[in-house]
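Only one chain comes next, encoded as C-alpha cells, the form predicted on its own.
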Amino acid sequence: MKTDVAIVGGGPGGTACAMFLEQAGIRSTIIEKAQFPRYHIGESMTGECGNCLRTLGLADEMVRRAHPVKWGVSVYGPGGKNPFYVPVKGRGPDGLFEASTWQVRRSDFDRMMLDAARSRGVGFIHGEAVEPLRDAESVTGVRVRTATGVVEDVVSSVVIDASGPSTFLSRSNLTSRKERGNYDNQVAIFSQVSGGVRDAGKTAGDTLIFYQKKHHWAWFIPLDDESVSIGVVVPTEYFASRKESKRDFLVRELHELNPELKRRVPEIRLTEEVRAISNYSYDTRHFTGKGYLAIGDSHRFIDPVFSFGLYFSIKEAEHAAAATAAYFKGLGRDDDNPFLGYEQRSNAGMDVVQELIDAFWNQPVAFAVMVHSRYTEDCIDMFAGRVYMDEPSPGLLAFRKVNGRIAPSPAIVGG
C-alpha cells in the first residue's frame, strides 16, 4: 500500500503526528503492534503540552473524560522539608498568566488518541514495524508484519519513528549511536494505588515530587477521583542491594523514603502490578535523513524527575509536521538532509531541559535560588515546556554556568 507519511508507532506522539499532518493535508498511516488499550507510564502533562492538545482540538473531550487538572509541581525536601512549588503558567504579550494543563491515565488517553486520529481519516494497521524500505539515497517505506502474520510494504515519502524506548530507527542502523544518558543507571519501580492525601481544593490535581537524596525520589500522580500512579526511581545497585521483590521494595520506600509521602500514603493499597524500568537515559544525535525523521523517545529520554517526556513526543510531532509539511512544498527536497533544521530544534530544546535537570541533580542550592528567587520566571517558562528560543533567557545561562558549560549553543530557530 502507498501513503504519504508512514508512523511507526501509535502513543501519543505517533497520534499527535497524524493529526498535525491531518491538519496540513497530509495523509499517514500508523503502525502499532500493541493492543490497545495498555499500560503505561509517562501520565503528567506541561503546560505547553497542554496547549498541543488545545491546537488539535482536544481540549473538550479531556474536560469530557475528567482528567485531573494540574496547576502545578510540589517539590518536597529531604524529610519532607523546605518544599518549593513550580505553577504551570502560559505566557502572553503582557507576560505570566495562570493556566492549567492535565494527568493522564494513558490507558485512557492513548486509546483516545488513536480514536480520535482514525476519526480524522488516518490510516492504522495493527501490526509490527520490520524494517525500513530504502533506495540507495533514501528511506522509501516500511515492511510490516500485521497482526495476523502477512508482510506488507508501506510505501511512503516520510517514515516518521513514533516507536519511543523502542527506537525504530536506531535498531535499523539509520542514526548515529544510541549513546547512554546522564541517567541510566537507575531504575523506576511503579504502580497504581488507591485513595491517597491530595492537596485541597482546585490544586488536588497536582504533581507531587518527594526527594531523599540525589537520584533517589517518588512520584504521586493524580489519575481520577480515587487512583494515584506512584513510583520510586532509585540506583540500580541500591535496588539490587535490598533483595527484596519489585513489590517489596516499592511497599517499603513508600514509608521510609520521605515523610511526607508516608503522610500523603498512610495505607498501601496497590490497584496495578508493581512493574520496572531500568537504564532509561538514552541520547541519539543524529535521527534524521532523507526520508525518516524521529520524534521525543524514539531518539532520546533524559529522566523522568519533572515530567517531560509525554510533552517532547506531542510537540515534537507538531515540529515534525510542519517539517514534513514544508519537505512536501519541496523545501529542502534537494538536501542531503532534507529535516536538519527539525534535528537542531529538537537537540535544542532537549538540551534546555538537561541543563535544567542537571542542576537541579547537582547542583541543588543553585537551583533553589534561581527557581526561588533569580530567575523564577525563565524557571516556570522552563518548567511549562517553553523551551524553544531564539536566544537563551539569563536563566538558562545561568543553568549553564553552573553546571559548568558557559559556552551558548548554536542558535535556535524559536517556536
Given for the second form:
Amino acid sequence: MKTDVAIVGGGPGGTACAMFLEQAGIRSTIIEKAQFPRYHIGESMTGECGNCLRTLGLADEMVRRAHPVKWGVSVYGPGGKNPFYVPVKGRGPDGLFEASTWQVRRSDFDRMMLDAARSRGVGFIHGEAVEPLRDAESVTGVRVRTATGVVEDVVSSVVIDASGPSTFLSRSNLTSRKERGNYDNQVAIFSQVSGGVRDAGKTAGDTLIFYQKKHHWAWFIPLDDESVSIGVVVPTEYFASRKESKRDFLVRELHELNPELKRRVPEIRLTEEVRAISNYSYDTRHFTGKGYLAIGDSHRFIDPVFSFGLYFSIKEAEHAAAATAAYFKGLGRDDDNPFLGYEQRSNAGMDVVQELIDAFWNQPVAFAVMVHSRYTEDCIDMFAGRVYMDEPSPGLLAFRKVNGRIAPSPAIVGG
Amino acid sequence: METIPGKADVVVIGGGPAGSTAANLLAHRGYHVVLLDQARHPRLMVGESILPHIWKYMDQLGAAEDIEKAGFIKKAGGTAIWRGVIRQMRLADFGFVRPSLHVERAEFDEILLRVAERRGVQAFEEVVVRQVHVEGSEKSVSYADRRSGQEGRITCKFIVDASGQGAVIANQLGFREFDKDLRFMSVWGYYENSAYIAHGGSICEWGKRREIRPTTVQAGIGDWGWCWHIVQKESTSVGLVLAPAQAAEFKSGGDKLEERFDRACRRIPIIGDLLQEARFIPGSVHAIRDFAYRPTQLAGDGWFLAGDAAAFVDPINSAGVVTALYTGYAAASAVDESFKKPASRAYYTEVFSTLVRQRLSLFRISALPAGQNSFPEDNALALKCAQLDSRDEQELLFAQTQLTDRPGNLAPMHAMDPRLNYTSSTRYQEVPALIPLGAELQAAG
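Provide the structure of the form predicted in complex with the partner chain, given the form predicted on its own shown above.
Complete assembly follows, chain above in first position.
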C-alpha cells in the first residue's frame, strides 16, 4: 500500500506525530505490533507536554478522563525533609503563570491517543515493522509483517521511527551506532500500589521524587484516585548484589530508601506485576536522512528522573511533523539530508535536559542552589520542557559551567 | 422447441440477475419480453456473497418463496482480516430482519430466470446475440441460435443489455472504459469440509454451518489484493483477488493451475488454518479478469445497460448482485414509463442514466483501494446517491469501508455534505484474536 508517511510505533510519539501531520493535511499510516491497551512505563508529563495535547485538541478528553492534575514536582533529599519544589508553570508575554499538566496511566492514555488518531483518519496496521525499504539514495517505506502473518510493503515518502527503545532505524543500521548513555548502569524496578499517602489539596496529583544517594532514587506518581505508580532506580551492581526477587527488592526498598517514602507508602499493596528494565540510557546520532527520521526514545533516552520521556516523544513528534510538512512543500528536496535541521534541534533540546540531569546527579548542592535561588525561573522553564532555546538562558549556561562543559565566564561568575 | 419470435416489445440480453429482473418486471406489467442468454442454465458464475438488500427485489419479482425454499446458507455478517486487524460486523445490527446469503450462483440465477419465465418472459438459452441495431425508431437484435445453428433477428421497441462482462452494446458501440484504479484478477475454486469463522470470532467446523451462521471472510493479502472464503450448502468457495504484480507472479508458477491455487490458498494466514482439514475439489478452479470498467454511456434511445454490462467494480463489498437487481429494476421502470409516455422517452433515458451513474459511482468509490481515485468527479455524482440513502444504509457502507481498511474513500463525500453518516460506527467490532477450533472443548475437558 501507499501512504505519505509511515510511522513505526503507535505509542504517544507515533500517534501525536500522525495527528500533527493530519493537521498539516498529510496522510500517515501507523504500524504497531502490540495489541492495545498494553502496559507501559513513563507516566508523568512536563508542562509543555500538556500544551502539546492542547494543540492537538485533546484537552477536553484529558479532563473528561479525570487524569490526576500535576502542579509540580517535589524532590526529597536523603533525610526526607525540606523537599525542593519545582512548579509546573507556563510562560507568556508577561512572564511565568500558574499552570498544570497531567499524570497518565499509559495503558489508558496510549489507547486514547491511538483511538483519536485513527478516528481522525490515520491509517493503521497491526503488525511488526520488519525492515525499511530503500532505493539507492533514500528510504522508501517499511516492510511489515501483520499480526495475522501477511507480509506487506508500505511505500511512503517519509518513514518516522517512533518505535521507542526497540529503535527500528538503528536496528536497521540506518543511524550511527547506538551508544550507551550516561545512566546506563542502572536498573529500574517498578509497579503500582493502591492507597499511597498524597499531599492534601491541590498538589495531591504531584510527582514526588525521593533521592537516597547518587543514582539511587524512587518515584511516586499518582495515576488515579486509588493507584500510584512507584519505582526505584538503583545501580545494576547494587541490585545484583542483593540477590532478591524483583518484588522483594521493591518492597524492601520502598521502606528503606527514604523515610518520607515509607511514610507515603505505609502499607505496600502492589496492584501490578513488578517489572524491571535495565540499560535504558542510550544515544544514537545521525537519526535522520533522506526519507527518514526518528523521534523521542527511538533515538535517545537519558534518564527518567524528571519525567522527560513522554514529553520528548510528543514534542519531537510535533517538530518532526513540521519538518515533514515543510519537506512536502519542497523544502530541502535536493539536500542530502532534508531533516538535518530537525535533528539538530532535537539534539539541542535533549542536550539541555542532559545538562540538567548531569548537574542534579553530579553536583546536587550546586543544583539545589540554582533551582532554589539563583536561576529559579530558568529552571522552571527547563523543567517544563522549554528547552528549545535560540540563545542559552543564564540558567543553562550555569549548568554547563557546573558540569564543566564551558569555562566560567565573567558574566556568570559575577552574576 | 419453441421458436424465437421475430418481434417483441422488449428484448433482454442475458439471463443473470439483472436480465431476469428487468424481463420479469416488464412481463409482469404485460409487455411482450424476449430474453436471450448465450448459456444454458444452470451455469457457472462467481459473486456468491449476497447482501440482504436483495429481499425487497425478490418480493417484487415474486421470487422470495423460491429463494427461501432453496435452502441457501444464511450468513451472520462479515469478517475482514486486513493489515493485521480482524474486524467483524453483523448485518442484523443494521436493521435487516431477513438474512443475507451465501448462494450457489448457478442455482440462484436459474431460480430468478425460471421465475421470470413463470411471469411470462419468453426466455431462450444457448442463443448468442451477434449485434444490436439501435439506429432509427425500430430497434432489433441479431442472434445465432446455438441449438439449431440458425441465425435470426428480433425487432423490438427497447433493448435491455444485461449481458454481463460480455457487454454487448458497450463493446459494439466502443465506449467501454477500463478503470486503471481497479485492475485485478480473480481465481477461485471450491473446498469440501472447510472450517469457517462465526460472528464473535470463533472458528467453527464445517458441520455446524446451519446451526451457527458463518461470516463471509475477506483476508487482505497485501497490495490491495485479497482472498474470499464463502461457505455454501455443499462446499466452500475460496477466491483470490490478485493485484497486477500478484497476478503476474501467480501466472508464472510452473505447475498446474489447480496445484498453484490450492497451495496459495493454504499459505494465506488464517485462511490456511480454515482449510487445514479441507479437501480441494479437483476441477473446480476458474479464473476471470477482474478489470473494473465504467461505461461512458449507460443508456441511449431505446436501449439500457444493466448489471455488469453497465459497469463492474471490485467485488470487495459484495454489491454485485444488488447492483444487478437495482439496475435491472431501473431499466424496467424506464422502459415502462417510456411506453406509457412516448413523448418523454428521452427524459426517462436521462433519468435512468443519471440515477444509475450516481449509484455506480458510490459503489465504485467505496470499493477503491484507499485514496487512489483517478476520477475525483465521481465524488459529486456519488454524493447525490448517498444523500438518498438512509442513515443506517450510510453507516453500513461506512462500516464496510472500515472493515477492509478504506475509510478515507468516503471522506471527500463527507467533506461535501457533513450530514452523511460517514464518520463513525459502533456497529462493527475489532476482534483481538480468533478463537481456535475446539477451544471451548479443550477448556471444558
